[in-house]
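First, one chain by itself in structure tokens, the form predicted alone.
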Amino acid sequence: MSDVLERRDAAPLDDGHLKVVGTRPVRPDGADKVTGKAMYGADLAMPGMVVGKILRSPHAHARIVSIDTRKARALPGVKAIVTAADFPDLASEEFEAGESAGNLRDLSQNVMARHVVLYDGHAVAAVAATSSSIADEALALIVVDYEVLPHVTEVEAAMSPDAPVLHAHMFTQGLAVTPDKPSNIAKRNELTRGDLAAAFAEADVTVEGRYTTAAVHQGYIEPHACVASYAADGQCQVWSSSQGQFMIRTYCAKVLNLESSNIRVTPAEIGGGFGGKTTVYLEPVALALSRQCGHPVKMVMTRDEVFRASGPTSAGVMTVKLGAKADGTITAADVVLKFQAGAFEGSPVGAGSMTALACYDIPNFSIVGYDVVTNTPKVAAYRAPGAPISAFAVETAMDELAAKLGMDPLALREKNAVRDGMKASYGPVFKNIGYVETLEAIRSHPHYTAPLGPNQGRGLAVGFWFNIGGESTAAVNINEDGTAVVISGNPDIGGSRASMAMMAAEVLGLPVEKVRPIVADTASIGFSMLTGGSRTTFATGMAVTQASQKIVEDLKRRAAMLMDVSVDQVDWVDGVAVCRDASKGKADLSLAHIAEKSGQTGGPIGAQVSLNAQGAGPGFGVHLCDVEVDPETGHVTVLRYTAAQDVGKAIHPAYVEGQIQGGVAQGVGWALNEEYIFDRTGHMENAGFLDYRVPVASDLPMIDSILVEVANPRHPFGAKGVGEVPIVPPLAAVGNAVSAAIGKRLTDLPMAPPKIRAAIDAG
């Protein structure tokens, strides 16, 4: 069930003028992907292409003290076998994608292990070869010699002054002093406000506690794929799934020292993605292979390498501490978190102290982070990173300080909630928000009030993300027959070709059926950011309008000439040029007659434009979730499930209801069943579906969806991303309900049975 609610005055434009912007149209890619003729990353087959695989370290921490690749270059149907000793050896280089940053030396020794491994399945060698079960046979005759290092793969323990450490260049970043020692701590940040100390004394009452929660991956179906050709001249081709095209050439052409302008990159479909295909693992890796045997390479990861060698979000180890008056007025907060970053630095820990207590007008407060290594796969993106893991801890203590002061849990959010024109912890002035809207939204919701019987319980939690603009190029062009094509720089990983199309018909006038969406190569459109951050329907949707209108006037002008009257006297309306003066007797113009006669009035009709969107709108979340726990096993079921989100404005209110159902189901998984186990050697042991368990269709509820509608002025539609919001509250919502049906406070992710069960005894 889905309800809109909307707040009309802070509308860029009359929703009443809306005819295909805010409607359910069947998306534009459906038939291919239900039929099974869309082409995904491995599904591409080329003359002549072998098979490319990687071999990977067996070990947490080790030195490479040789790799003997003879006797498998000697095995019939071997092409080629690449090391660390074929890819360049890059000096550091920050780079930043999307909401993410990172580091290229980094990125190219994840890609391929230099002199020493960082993790169980870290890659130390690839090959190709004539079929798989060759490649396999090569893999099996590499003998590499390893020296086995001490190993660390918890965030506490890696912080350890006696932890064995990953890099001797790391020197903690951040500190008022600089260290004289490296260190598995990259960075320190901190934000701060106003009085800690002062506040806290001058609080009634306070809470503070210690929360956990455990790396999880993006469960992603389709596992990375890709197809490379490197060919004679020097042009390479790159088939990929991921969250963007010019990002693969970008990163290709740095890790193998190559000029981007010889690589055109072809984004396949994408089988998920959720942050966790934002990088490269196999791109450098195919064209490296290509590079030296001169053949097409195909690599697909199986869905062991997935876990074990592609990046999760982080573990987290947090601590807070909240002050408030009896009256709920909340006067301080301490929030400490540490997040692991894997193998290499770049955990989100700075988009975690961002969105941290950005729901809340506290005015005295510290957010530390630390971005901690480990032996564990370099952390990706994934949904509002960073957000879910501190949320989970600030939402936890903000039940447990509800609980103390006797107070309704959303009373005490409603009445500390920021509203427009205040200053966000992080720093901006908020503005068009509608977080208390949807408070009101859950609180008016008959869920809220609805009774639970036994070993039931129920959570709220409220959630954030900023959003990101960025930049974007589209390009809209007029066929013959007055149908129209839109060009964009973006995969689709949320339903963006929708978006686009509906953008652009609402603009142009015409059906959305007539409106045929394309996500281009690298060298068929100009430059766009990745697909991330949810800034795909805000920015490239921006680009896309503006091109839109760009030709609506070049139609009213080709109108004019054909109408032979000033483009002054022409209107557009409803994809139609009608001239405004009746008494001069010129019939209306469609936009296909305007299209067949456009070598009359200046040839093709077309437009592209390229800009850096700014002004995207923040987005807000509430959660309202109802558990019931077996006390014999622990097992958790979950009843109901109510989200509410400020949406700006639903471009297609279907696409939106599925971005949050699919957050809310991945934050249940989460919160309950996910994490990964590693052993004593640091291996990972649950390196499949079978172990790591999702939630599948029998774990989860019908979830109501709220779409709360406070338009975002700097988008001509309003539209503000909706993606990641909401992934950021089920954690805490899950967390409190379960607490409150065993009555005994939960705080560390997942709540599996045997703690739960635990728990219970305890208690």
The other form holds:
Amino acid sequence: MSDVLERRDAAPLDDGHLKVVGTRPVRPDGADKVTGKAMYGADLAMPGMVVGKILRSPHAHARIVSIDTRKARALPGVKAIVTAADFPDLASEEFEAGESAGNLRDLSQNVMARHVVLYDGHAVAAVAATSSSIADEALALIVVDYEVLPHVTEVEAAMSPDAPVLHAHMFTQGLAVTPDKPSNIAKRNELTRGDLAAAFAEADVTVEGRYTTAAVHQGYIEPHACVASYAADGQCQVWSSSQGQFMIRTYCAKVLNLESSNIRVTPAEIGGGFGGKTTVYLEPVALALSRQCGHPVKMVMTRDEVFRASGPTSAGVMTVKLGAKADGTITAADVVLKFQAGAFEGSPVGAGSMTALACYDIPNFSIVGYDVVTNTPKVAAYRAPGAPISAFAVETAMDELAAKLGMDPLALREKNAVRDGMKASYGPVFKNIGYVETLEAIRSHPHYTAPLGPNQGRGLAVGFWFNIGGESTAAVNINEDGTAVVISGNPDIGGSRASMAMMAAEVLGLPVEKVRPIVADTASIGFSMLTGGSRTTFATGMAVTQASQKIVEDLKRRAAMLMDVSVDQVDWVDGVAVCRDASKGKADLSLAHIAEKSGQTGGPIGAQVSLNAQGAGPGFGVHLCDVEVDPETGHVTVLRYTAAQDVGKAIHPAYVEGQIQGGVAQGVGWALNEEYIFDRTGHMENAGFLDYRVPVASDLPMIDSILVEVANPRHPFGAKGVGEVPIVPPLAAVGNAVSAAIGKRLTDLPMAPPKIRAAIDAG
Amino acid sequence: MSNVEFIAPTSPEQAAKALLAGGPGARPLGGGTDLLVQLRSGRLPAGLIVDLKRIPEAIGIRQDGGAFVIGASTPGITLSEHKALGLAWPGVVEATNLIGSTQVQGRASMAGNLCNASPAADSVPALVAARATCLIVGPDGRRTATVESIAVAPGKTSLAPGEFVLEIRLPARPGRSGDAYLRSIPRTEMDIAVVGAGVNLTLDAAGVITEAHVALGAVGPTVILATAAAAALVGTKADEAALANLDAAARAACNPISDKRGTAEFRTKIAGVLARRAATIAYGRAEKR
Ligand SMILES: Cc1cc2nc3c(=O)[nH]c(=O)nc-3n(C[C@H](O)[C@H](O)[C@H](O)COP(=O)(O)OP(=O)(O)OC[C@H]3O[C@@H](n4cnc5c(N)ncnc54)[C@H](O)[C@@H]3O)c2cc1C
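Output the form predicted in complex with the partner chain next; the form predicted alone has already been displayed.
Following is the full complex, with the preceding chain placed first.
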């Protein structure tokens, strides 16, 4: 269900005559998925394939004294065993990879622990064997001698001067003076504007609070899985489920010191990623095992391994202080964010800082972020990394400010909203944003004024995400019967194949059913950055559109040859070449006809475009949530949820709605029940979907999505990224609703029943 | 689970013999919705699996006078389809049907739920409140035991080597009786009870409670038969004062732990709330019969 509101300024190809873009065709990958034919990471089998498994640390923090693999090697059926000794010992080197920047040494040591294990579940060794049970037996025969070290899993405890230090080489960066003692604080970052102290001194009203969120997992249904084969001549093949086959190639090359030309990665169908599949865990290990034994090696994580050794995103501890004039004008904001990075530096606190106040025009602010390592799995990207965490703090504080001012929470947002031409808190000047339109969409929705019953509460929250463009390649080939194939290098995690086919069909003038989109391996299409940052429909879509436009130009040229007229006499109208001069009596030429005669006009018809897409439009979401709390049990029922978002232009509206609904569902889980629970030894206690509680279908109402279309002129159809914004507001929208329902402010996630009942009882 | 052996005997005596011969690694199999999960995860060592589902008495629901005799391995879905059982024991049926999902219901049995010996098992508080009994078969013949005597600690039962439950018997009961079961889970389904409460009541013609049984799940190492809580109801019409007394007595009966699923404090409070609410539902059902 959805309403579409439009403000179309400038989308170049959107002249009101779109035939395909904006419609809702059946997805091209749908039949395979619902009939079980789609090939996911674990579905590939090869002749001679053996099973690879990983031995994981039972300790949160320990020195590896020795690893004895002799007994395991002697077990019949064992083909290979690797430890860190089988991987190059990489030096510290920063790399940039879209949303997942990091350090190569850390990446490699997360794939296989070297000298020290840093979390429960850290990989220590791996075996390949002829069967799964032999591999299990072999793992049990590997003897690892550990010297257990003190550990720390909580952010603030890890920041304390007497906390056990994870990395002796870590000296806090971003301070005026680099400290002379190592600590767990990898970095401090800061964004400031104006004179904060003066602004607070002059404020009529201030609010101040401390807010916490728990570490949560991306919760994709498909565990990490791959098959890798290392041939005698050094040629490597990898089949795996990830958000980027080129990312897998790069990381395998770096971690194993191989040349990219020797690695071919074929993307499997992906069963969810949400950012969590933007890095490697298994692929380099499978290659190292295959190199040792010569067999293709298949590795599939169990759910326990997924929780203990992949993902999650940061737990956060935040403080927010806001100052405002009596009329609701916010004059000052002081935000401190402490984010858990896990075993290696690289929490999303930078993005959390940049997004924290991005919805607001505030003259004086300070945002300080800390990136803190802990003895927990290294965090991975999760939809709008960092933004939901800081938004939870800021949007909860905004709710408190509205209450203190006696002001409608939506009016407070409207009063302080950023608009075109304003300088964003993170630097650039906003252009073509649709934030006020999105606020207006919620104000005019019937939900906004619907009555509430007893024990019910309503919460409002807003959210922002940058969205990115970046490097993409796409090719379009015309088949001899006039149908088309669109080839791109981005795994389809959110319906992007449908969008690619639709944009090509629109430009070519073909029905979308005649365009087959495929996602190609790394040797069959040029480089593309991974699917992340909500970039694919924007950036790869731009490459597809440009390749299609090139083909149209070529088709006109060929039609002119066949018609024997000059090329400027030919128009391309709905997939047919038409001679402008009717008096010439030239018959129209269909694409099928031109394709059939392509041998006479220069050979096969195809075009490839590689680009670095600029001008991705940022996105804003405004969410409204009603809950009912059972005051005796502390149970929360989400009664109603409405999410409005500026999407630029919805290429396939149903999949945009799907993105919004999915983001809200994950956000509701984050708000109410999801959390990593560690026991006193640092062992994760709930590494499974029974006790790590993602929402089930019956936990959610139908999520109403409103698509606000304020076109992005930098995209041929006006598209903006849409996949990440919707997870930013729900944490606070739900939290504010729960607080309203019980008449008490809750500030800690998850808001599970015991916490709510305790808050009610505290009176 | 590399070296698992599997047999499916067709008589109770053969099954008992095989279980005894199989030693400590031998396990009866009902629906397998606990057993197979535990074997797969390596929590249980692989051994001999003795499938009970080919034994005729172990499957199906028979009426014996006013009593119901339920084959130990009868799947939950069969209970939900039995009209007479649903009318007589709606609380037992709703408790059993809370287990898992539609798929799990096609397999999961009450005896498996009971003999898995989890303090959070959903059907058990309802069975205990119903004063249900088990027919146990073993190498030395047959015996009868109360449901609450089966589990002795989390994961441990009182069954001797070779013994298994063949039938569960719900006693005949007078008219104007009703039962109910409620559980608390953070979500709406697919979860383990943080607290469960079963209440079973019989009323006289005037609506006064003449017999009451209250059982609480997940608030102690085994399901608790809360006799003082039940006594708070007898002689009343489940009015507000009686319910308040029930709430307090139920809380007093609790002996929970704090764990990842809930604090001891929370569990205790919720036990009182659920006992109260289940009593109200059971009372309403009893009035209608
Ligand atoms: C997805 C999922 C959801 C679940 N949800 C719930 C839930 O909501 N509530 C809940 O209470 N449980 C739940 N469970 C657990 C399980 O389904 C129940 O405990 C179920 O009733 C077990 O019955 P079964 O017949 O499958 O037992 P089995 O797995 O066959 O056996 C369980 C144990 O009892 C023993 N056993 C079985 N039958 C007998 C017998 N006749 N005599 C002696 N010993 C016997 C077995 O040896 C084993 O130790 C869930 C399980 C899954 C997989």
